[in-house]
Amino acid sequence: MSTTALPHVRLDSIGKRYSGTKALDNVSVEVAAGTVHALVGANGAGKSTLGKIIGGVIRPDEGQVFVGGRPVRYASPRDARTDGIATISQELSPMPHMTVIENVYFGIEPRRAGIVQFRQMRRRYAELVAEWGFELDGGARVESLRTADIQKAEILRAVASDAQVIVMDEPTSSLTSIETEKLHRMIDVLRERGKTIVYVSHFLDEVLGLADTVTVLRSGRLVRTAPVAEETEESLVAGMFGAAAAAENFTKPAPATAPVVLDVSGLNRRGVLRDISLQLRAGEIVGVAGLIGSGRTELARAVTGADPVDSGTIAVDGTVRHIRSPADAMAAGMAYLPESRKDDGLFLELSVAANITFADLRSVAGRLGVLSLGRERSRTRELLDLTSVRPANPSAKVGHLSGGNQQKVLFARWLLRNPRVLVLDEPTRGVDVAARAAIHRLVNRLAAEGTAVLLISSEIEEVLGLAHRVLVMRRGSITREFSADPPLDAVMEAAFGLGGRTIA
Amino acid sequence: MTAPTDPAASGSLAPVPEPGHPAAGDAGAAGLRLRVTPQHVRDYGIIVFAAALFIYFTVAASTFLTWDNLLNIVYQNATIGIAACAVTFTIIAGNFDLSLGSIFALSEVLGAWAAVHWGVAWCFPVTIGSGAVMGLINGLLVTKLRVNAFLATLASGLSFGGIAVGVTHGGLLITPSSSAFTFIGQHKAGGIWDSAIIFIVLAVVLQLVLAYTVFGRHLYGVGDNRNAARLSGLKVDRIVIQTFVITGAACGLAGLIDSSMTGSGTSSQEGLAGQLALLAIAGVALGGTSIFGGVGAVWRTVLGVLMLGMITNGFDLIAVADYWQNIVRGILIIIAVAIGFVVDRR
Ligand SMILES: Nc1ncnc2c1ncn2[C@@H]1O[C@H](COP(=O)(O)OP(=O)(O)OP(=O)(O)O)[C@@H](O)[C@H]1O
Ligand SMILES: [Mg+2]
């Protein structure tokens, strides 16, 4: 780490507008060469549109970019990484039929008279992964990928083109625990390799642990960059919201003697779950912990219908149900809330509105089927306001909202159905603090009001916050039940494994 | 048309402010004012386009804005349209529709052919019939054994039109003549041609279902995200199916109206039924319709299948070579379809 660095990257004055939205308003930033440089803000305060900015995805408006000292203007991504910018994107988007060594590689193969040389690629790969200590099958496709190995092999791409500033979009957003230190560990060796990294999170905890400054932005504008030493999480949350956001603390009430409302008994898919039986009382938050991996979302998507089944019965309110689509579940009176909003859960074209009632659209329409926009837009209103999405719009596109917005959409639509039994997949995911706060308000209600909630998240502490009851899971089984509020050391112990060795 | 509502869509042409961001102290002042964005230009160009063309030629030929040639656009462009607007029900739930002219050739000789063989009052239900079991069988293609769908339709629309030559024996079949059959193709109502009528009621009724119906908005979403659909409870192979039916439906009554016109029904590849399908996608996609899915409305196709029809009407009006007509033709679709793109990449 250096002190006396040239400012790598520099943005003087930079503003960004969408129609009717500032996006980014005057902002001057220097990132300095070398270092891991923070950003951090509310939902669609600006992040990801500096973040885009910077490696050539979007142009600004106004102001100017400097690279190395240099005015820069990039046409494209790919121009930006041959000048040593490669960005990660909050949405992932590799491609997803090639295998992991050809997105690594992807418009960088080593060629010999036009012809790409596969073998010299897999050495290549080889080496590299070898180089960061990162595993990855370089040979599997990446659609078969979790999000969190879709992350590693991304990095994988920006060092195997010999990056100089690597800007990350919430790159720990769906990584447990383990994976996010593993991450935090390459940072460090890419920082100590001279490395410039533009890194933004919603974990404070991460950012004081991990940068060296942070810039903090709110609604579009520049709060001030400081080093992370003059910084601690109050004070980032007091310039991110311009108030303290109050620590939530719930109260657990054991609901032991409520009905049984879902029960899951013997449930098997091969080579994916064994033998998966379990219980949620209404009222009840059940929490599910474990690796990536370790088949939590197959567990998520095996009851609620979106991956078949081998055996096993699925009982709702006493009743064996036949669940052989997501409509059966449905209609069992269950929703899902799938852990990747982009590709399971949003309709990017279509609106807010649209978006939130389209699972449930028959409450928002009359007889023979036809909408009621009046009441649509209403009852939307409602519950944009209880999710705090931003702008509070109806009618924005949800592929134009910030992504901690989108996901607050997404919620807002398995919150209008009002299920029996609530499936959360990653329900928080690349949400700040004071929104996050609120859905988890959300989610104490409901079960309060009776919902059973069965909740997975990556970040420990949610589940370990939330839940009156932890399963964990490994290798596709449970393995260990905790009753409320176990020892973190435990659980993650239980994850691991007795031998404690790692999965993912 | 009316009620050009496109609720999927994010722009409003109203010049009231999105409510910009809380906490952006000047986002009011200055969201007060109309300012028209790129979405605005790819979301409402083509009526901007279509004006613009209807004025060129009501400037450029004197004959082109009377009330009896502009019904004539429509008039001729009926059966285009039809197959087009239910077209475009099937583009936007993320699907493609080639066999639409086989499909017209084949219901309508199968209509001609119960009209000799059973009677004139069989030819109404039989050309819209199998025009349904048509795009049966190519919803059961694409959902069942997921064959792709410009593949599937390629495939079952040559099967199709093989099988109307078979029928006629490459020729015509010339149906008895009698005004009940003869109604639709050659009857006006209040001085406009029946066809016409059928044309616009189809295509406005097909716009509400689409704006403002639980079928129309399933269809925008199993165009967008099939997984997301799915998940969101929907039966998505059923609502692909009742795409294409109601596709094959209303090729089969643009069928009949074509045999009604004539008094016969054939098999012949040269006419309309050769063309069908490329005129009518163009209609779809001039229109501002993605053809990946998720994005469109049936008033985008009619106005795409009228600006197609205009240009057909005013370069004969003023004379203007056929040649010339598909290069503008072409080079507009090609804009039409660009400027999303271009307004995309910013
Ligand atoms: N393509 C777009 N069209 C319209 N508005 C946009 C577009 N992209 C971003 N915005 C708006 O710009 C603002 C900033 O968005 P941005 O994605 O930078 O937020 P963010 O800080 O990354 O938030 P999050 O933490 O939720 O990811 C938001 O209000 C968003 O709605
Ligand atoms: Mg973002």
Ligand SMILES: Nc1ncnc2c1ncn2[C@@H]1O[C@H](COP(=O)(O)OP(=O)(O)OP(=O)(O)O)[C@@H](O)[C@H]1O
Second form
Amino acid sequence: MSTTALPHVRLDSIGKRYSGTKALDNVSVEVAAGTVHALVGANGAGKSTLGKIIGGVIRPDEGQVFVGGRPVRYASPRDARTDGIATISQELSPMPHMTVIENVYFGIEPRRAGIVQFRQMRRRYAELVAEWGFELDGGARVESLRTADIQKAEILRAVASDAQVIVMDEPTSSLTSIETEKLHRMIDVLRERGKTIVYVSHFLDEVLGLADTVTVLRSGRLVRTAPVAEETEESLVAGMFGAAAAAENFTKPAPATAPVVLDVSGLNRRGVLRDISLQLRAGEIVGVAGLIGSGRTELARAVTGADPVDSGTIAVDGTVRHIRSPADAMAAGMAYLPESRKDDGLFLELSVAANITFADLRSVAGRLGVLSLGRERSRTRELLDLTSVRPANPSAKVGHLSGGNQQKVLFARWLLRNPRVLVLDEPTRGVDVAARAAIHRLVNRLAAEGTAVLLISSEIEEVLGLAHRVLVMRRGSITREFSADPPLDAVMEAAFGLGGRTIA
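Return the form predicted on its own of this protein as a structure block, the form predicted in complex with this ligand having already been given.
Partners and other molecules omitted; one chain follows.
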């Protein structure tokens, strides 16, 4: 589809502020009908905010949005959906107690005389799944799904509504490579059918392979909009970061020879985990690789008390600890950054300071054990500087920060407690290349200072780049262990179940 088509969506001089900080400053963009228009930028650049304005999730403070040549001012995502605009958000927000089918067809259920026709809805869902290839049990409750499956449900919901404009905010952040390919094919078909896609992504190779046009944002301002054929990864990075564009390579600390800090033996949870045993030494980063559904997140949740186990022992610094809750894990000197910062990590409506000091209120208490706001603010500022959170404003709402800065707030929370063991589940999910590098440097520094790190990531390159050892999980078991810097193909073969249980 030619990018010279008439504008489907036009954003004219858009401005948006959060807590006095400009998230968008005088941004004007035209999105041509029947094209894929990508928005790229560092975390905090304003790309997700711009997508949310198009989808009616938030309102601009300044400027005007035009759809099909008409000025619009949506009060909610429902208003936008009624006008033919659907949004797949980076921070997934389905109705958890409803089934997948009910979520997909919420608000557009087939009805007769006002009565929902469930048989017809199930038939439509089966046709929808067959057409797009996303296998997902329609009768499953959303609250029981993994993040990747919730993401698939959100994608199906968007296409089921027959929206004319679909805003996709980091839609592949939780998907496997096969599922990502399916989404890419879906986008190609939707474009052929005349749909307009606004695609927000920090995967620049995706942008260059999918989009017709790309808009580059930096610090809330428009850098440029150009045909994607005129861009390269290098030119996009230069536009996103300006003089700071040069990527910083992370390095590993020296291999640890210190005593064992975490010793997990014979951990079992019926149908989930089978005979898990592992050790972490002080200053060691141990990576966990595996396909989605292999049990990586379940391992993290079991070790940190978020989920119960049937048998097995967990020892910290040589002492067996009975960890039945996250509070028990914290008392044992453990910290956990969960896969979903929105659902399990942050209080989005509270301030940055409240989110950080929540883990250890005694450290910011004054006389008589009463919270000292001055001490809380001072300590929070130290940790924000240490973790490079921007803006470094303790009073800002966490929900108003970019994904990368939200993730760094979680790191700041646990730095307050100086954990012996740090369990990281997808620590760079949904963050840009600069935030990713900053998080890698932070993990390296913590390990160099003696913290034992268990790193879980869907990005094999991230695991290989950071870890001293790599454990591969499959079907709830640790099936392979590799020493530092194993070949990528060997790790992938192990993840897919090729080869035996060996030490490389």
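Everything numeric here is computed off the predicted structure, so don't read it as measured data. Each form is matched to the other, and the largest set of C-alpha atoms that superpose within 1.5 Å is called the rigid core. Residue numbers count along the first chain shown, from 1.
Relative to the superposed core, residue 59 undergoes a C-alpha shift of no less than 2 Å between these two forms.
Core-superposed comparison between these two forms: the CA of residue 74 exceeds or equals a 2 Å shift. Residue displacement note: residue 266 has its CA displaced by under 2 Å between these two forms (rigid core superposed).
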